[in-house]
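Next up is one chain by itself, shown in structure tokens, the form predicted on its own.
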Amino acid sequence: MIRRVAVYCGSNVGADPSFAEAARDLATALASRGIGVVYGGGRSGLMGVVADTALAHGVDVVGVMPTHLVRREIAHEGITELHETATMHERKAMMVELADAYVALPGGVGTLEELSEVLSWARIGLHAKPVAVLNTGGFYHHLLEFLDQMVVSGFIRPHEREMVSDHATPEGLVEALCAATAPRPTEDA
């Protein structure tokens, strides 16, 4: 059962108002579940409008955030939680720990790299969690395309490919991962 999701996403909102669009949408669909949000913690850009749009529906919002930023003042002072940590590596580990599935939005560098790394975890056994990202207007249409070449050129197998699923809508990725985590009916039911 899906509590909380990790959303790594942009600290800017991008050039494309959908995308800000997308991420309220995300937030509302994870609130109409009543699943809570880990995240970077910022209170700007697509993670603002995550945070902002999770906590107007009433679920908890969870920032994971190193000090050197909080210090800069850049934190979201008014989410549920903020965890502060000494490095960007820990911040990492923390927002893997107390989710119970990744989902990527767009975003930049930071991003990828969180995206990067839930999944190389995945692939190493680190956790069973499920990886999705939000394709809004085809954003992750080329890295979809690079993870495609891995397999091809053979640097990673078709499952470990199948580890992170593409969505258009928010409804839908939402829809997913609950489906992902649902309990399995045994033989006996």
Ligand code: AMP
Contents of the next structure:
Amino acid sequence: MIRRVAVYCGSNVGADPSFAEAARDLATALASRGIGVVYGGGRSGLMGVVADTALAHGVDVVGVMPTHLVRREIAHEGITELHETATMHERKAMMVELADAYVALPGGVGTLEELSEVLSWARIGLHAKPVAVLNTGGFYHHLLEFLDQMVVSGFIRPHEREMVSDHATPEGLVEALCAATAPRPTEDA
Ligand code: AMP
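Switch from the form predicted on its own to the form predicted in complex with adenosine monophosphate and print that structure.
Below: every chain and molecule of the assembly, starting with the one above.
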């Protein structure tokens, strides 16, 4: 059962309006299933779009931000809870802890770092939660190819490559996450 999804995404909105549209649609698809959001706690870029949309649909939005960023007044003031951490490292660990699944929307190097970390942590067994990327307009095409190349070159195994799924639409992504975490019927049920 998924209660909260960590959403990693750009602190900018990106050059194409389809990115903000995808962020809105993802938050809407999550909220329509009662699923809340854990995210970086900011109000800028796609982060702000995800937080505002989720709040407008009445689900919890939990932000996790290092104190030095909060002081720079870039924290979103309307969210349900804002956790402050001493460092960026603590922040990422707390986001991992608080979420039942991880989703990367289009973003920059911060998003790439967060996605890369949850994937490498899955690989070494630190968590067993689903990781998914929203490949809006093919944004993640080259990264997905690079992951395939890691398999071909013998640096990751095929089952490790499969620890991240990619999806063309927000609705498809959320459906897949829910299916992946649905309780399995017991054998005698
Ligand atoms: P980027 O993709 O480089 O724009 O970085 C966005 C990601 O890094 C988000 O998922 C956040 O968790 C984190 N992050 C980077 N910059 C900020 C910021 N100004 N406020 C809050 N989180 C940020």
